[in-house]
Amino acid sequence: MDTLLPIQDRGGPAQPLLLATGLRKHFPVAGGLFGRTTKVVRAVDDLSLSVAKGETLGVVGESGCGKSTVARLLIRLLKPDKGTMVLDGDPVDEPHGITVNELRRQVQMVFQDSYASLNPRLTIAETLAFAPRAHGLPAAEARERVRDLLSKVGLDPANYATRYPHELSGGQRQRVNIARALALRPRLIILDEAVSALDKSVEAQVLNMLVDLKTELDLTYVFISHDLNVVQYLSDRVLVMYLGKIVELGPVEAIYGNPQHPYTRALLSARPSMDPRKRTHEAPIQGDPPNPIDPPSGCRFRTRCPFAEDVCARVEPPLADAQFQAVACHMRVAGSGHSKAMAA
């Protein structure tokens, strides 16, 4: 008998499957005397986010804009230096919650380069069963699982369970990697750029997949992408990032179809298209994001912004409803002192 069940829903769909308020991760400088921090980069400020159960969440943004240390905060591979998690209800490493342990039970992660994830020397049965026996799952149910992971992800066990990971093309690795992240029944995958360096023809069958295991498996995701068309093509909601900030988000009709920040516009705006007639002659966004080290005052997007305005050096945004969509934009608050704002 498997005694590594799939963990139940807890709080009903109303409750989120990951709440996290006001994470932060700041990672220090060294430079001043003696090699003291004098300064910190602040990859990830004060964000708040959750995750619904069975949908996919999908985070955008420059590179440098703090997706993956977002990431790697979600899973506590990084510990946040200021901030909350709730998973289904249940505080996440504080006392009367859950441990860090039992938190990467339901949450897995798939980065994006397929062979660094994969350890060279273990052939693909034993890698894939190794956290299953790590658990306390007996040899025989381990090597029963490894078999249906495989087949899950498109592999043929008798082809593929003895092979290593070299004698795969990175597609292949990376469909392992993707049935490893299964392989203790998780609720919720985090994907970090988990398909950016496939192959543009299998990277369609990795997404198909992903679909197809979402609905078989009801799965959660956190998909994590430079790349606007898949995240287009995967997401419910969509959380555009900049500068360690959330400046929109939204479902992903909403955010696609009618932006309401100008710097999900400007990424927008900026992606390839396939008629002629619509080709960009100009950037849509001008210059790079500012250091992180010592980011703007107010709206970090202000020095790039065509609409800035003296409030928005003044004043921090807050994420306002609009319609639906959160918007970190004074234009967006009534009575923010913005000449294109509303009247309070």
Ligand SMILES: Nc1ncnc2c1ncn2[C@@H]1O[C@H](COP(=O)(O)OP(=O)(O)OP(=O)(O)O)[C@@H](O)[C@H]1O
The other form holds:
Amino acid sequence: MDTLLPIQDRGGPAQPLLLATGLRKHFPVAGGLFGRTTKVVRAVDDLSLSVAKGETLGVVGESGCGKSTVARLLIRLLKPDKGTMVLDGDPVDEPHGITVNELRRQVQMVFQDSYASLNPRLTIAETLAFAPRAHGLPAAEARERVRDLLSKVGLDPANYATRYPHELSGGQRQRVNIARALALRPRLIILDEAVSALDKSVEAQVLNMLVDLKTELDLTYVFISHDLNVVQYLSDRVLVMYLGKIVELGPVEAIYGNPQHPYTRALLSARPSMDPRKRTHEAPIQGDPPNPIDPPSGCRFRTRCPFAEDVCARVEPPLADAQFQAVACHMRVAGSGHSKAMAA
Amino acid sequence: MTNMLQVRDLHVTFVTPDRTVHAVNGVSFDLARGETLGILGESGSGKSVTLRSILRLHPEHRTRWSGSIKLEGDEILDMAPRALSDLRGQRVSMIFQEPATAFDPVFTIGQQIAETVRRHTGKSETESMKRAKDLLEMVRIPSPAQRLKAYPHEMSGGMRQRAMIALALSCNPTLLLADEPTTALDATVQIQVLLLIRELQREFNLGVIFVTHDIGVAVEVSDRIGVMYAGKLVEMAPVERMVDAPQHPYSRGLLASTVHDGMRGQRLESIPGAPPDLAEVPSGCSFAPRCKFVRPDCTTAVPALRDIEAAHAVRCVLAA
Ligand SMILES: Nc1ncnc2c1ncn2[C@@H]1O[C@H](COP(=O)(O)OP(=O)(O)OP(=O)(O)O)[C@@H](O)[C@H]1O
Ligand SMILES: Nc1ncnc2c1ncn2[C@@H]1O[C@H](COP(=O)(O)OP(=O)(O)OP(=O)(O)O)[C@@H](O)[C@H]1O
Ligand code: SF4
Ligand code: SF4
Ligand SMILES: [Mg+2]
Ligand SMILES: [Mg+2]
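Right, and the form predicted in complex with the ligand of this protein, after the form predicted on its own?
All chains and molecules follow, beginning with the one already shown.
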């Protein structure tokens, strides 16, 4: 198989580009006195999602809720404890499917820390040529590709190809990281806090570029960020996580315009106001997110939820279809036993 | 309102064997008792250096400074060690992004707050511990009596940040310096801490200087906002003015490029290029290389910070 040409679409537009089912990742951590007992961080717990061709799926949630773990599972930097993945119809890492290496060619990732992810001893051109060369692209063609990649991310090849990472600003380094993610002509790019470390004026440049590249190269994005405004700006659908679980998932208009889950509502109204005449007068919820080691039973949000009732501690709410979105809350499940739920 | 703090033409330069950094290049502002000034700017613009100058926290042998910082009439830049220690312990407190640096990991929160109280008031140990408990209650830490016995690492990020605020207020300062105290916190926790700072500021009539790179955060807490660029204040205005009608091309660009509600599908306005290197003192407007309105007189002299109306000053040749 020639791994250096753009991949042809297989299953047509209706087939999800990436389908993940029942993903689970628990990390054992030493606990107790002398670290003898083992506790478990339930970083991602039975999480299923699909990414449609050509969309941007935003992922939000507070620190430690498992966003980066999901990202690492999706490109198999981490092996899931449980769960399956299918890329455009092909099961991943299964006898009749595609290999993890093939997955990692079609799915690329960009991280927050633009400096740590570049080798300080390689020039920008060397960094960008590395993967294509390793996949067998002849040197002359690799040089051509590097020039093309640099132009695509708005860096003049004549000026930047021979520079080292420390000779670039943060925004320029992040452009290089994006160029590197594009080097093998992937179909899906996972952006994990990719613009979070940038100053606002530079962040806007990179966001504009991401929008342009998506159209030009027919890309699909998974965009992970703690910045709710940026996620709203970029995403078609949004997935809200809390302590390793999806609490709400749906079109961006529904999530931001009519959030259903009490956590989503709290998160959105915790955004600082941009208008001094409409300052926030009350925090939507109190307390900190609990530790993902030994999360609360039933609904994991119940310790901070103003609507929690008995059933919330006993039964885990399923992610069920509401009007336009899917919500994991007993108030939305008919007959759940929550006083605000409809009778079954 | 009388001004408790006057900063005039502050310059701070760091000289190390391999480089010189002109971090602050002529900053002047006043702060009144009971007022919150937000200082907004991008990474490296000199926000933290300006703030730390008020406590003289820079390494003395590598730092050159000039100008004047007066607190209630006393010149901080001339203070002898004894006066400096009074300044830091009793008159001015600082809170910052990483509370871990404010607390010693081997002592409990209660021991550390009580010790600070004891040192500054001469109260007995029991009385100091009682005051420490009141302080934890004041920053709305649940079950404060138990929390006194907690070690810093046993508290969540939001709790530690509250405890640091308690520590900062333990000596009844009149001026509180806040350097991105909520930047590392989760959204739902950040808003709680912002509201707490706002309430305490009112309750104790504190002067507050709140440094942040987040416009939303600055808008939530500030009475006035100063925008810094390359070691200078380029604009200073009451918060409503700054949000409604920023005048400096950099402030305008910064506000326009900040993504917020209702911008979906629009192309973002962005400022080309990146902030300048601070190795040289610029001879003209520092923003000129990125400014779309640049004209010849922008680069011949440094534009002055001029009042364009009451309480609204702009450092740009176009402002009038
Ligand atoms: N290799 C690991 N070993 C142990 N625990 C881990 C490991 N990686 C992640 N965790 C834990 O799993 C949980 C989820 O972490 P993750 O990095 O996915 O969160 P996140 O949502 O990306 O957070 P952030 O917003 O801070 O980036 C956290 O509690 C984290 O401490
Ligand atoms: N002790 C020091 N020695 C040398 N240079 C320093 C020192 N402290 C700060 N600087 C430099 O001074 C400049 C201004 O730094 P400062 O910390 O004030 O920026 P800032 O506006 O607070 O940025 P950030 O948003 O990243 O915190 C930077 O170039 C920084 O590297
Ligand atoms: S299931 Fe219960 S605790 Fe969870 S969000 Fe819904 S009402 Fe709140
Ligand atoms: S002084 Fe000139 S270069 Fe500087 S901001 Fe004003 S117009 Fe732009
Ligand atoms: Mg992460
Ligand atoms: Mg700083």
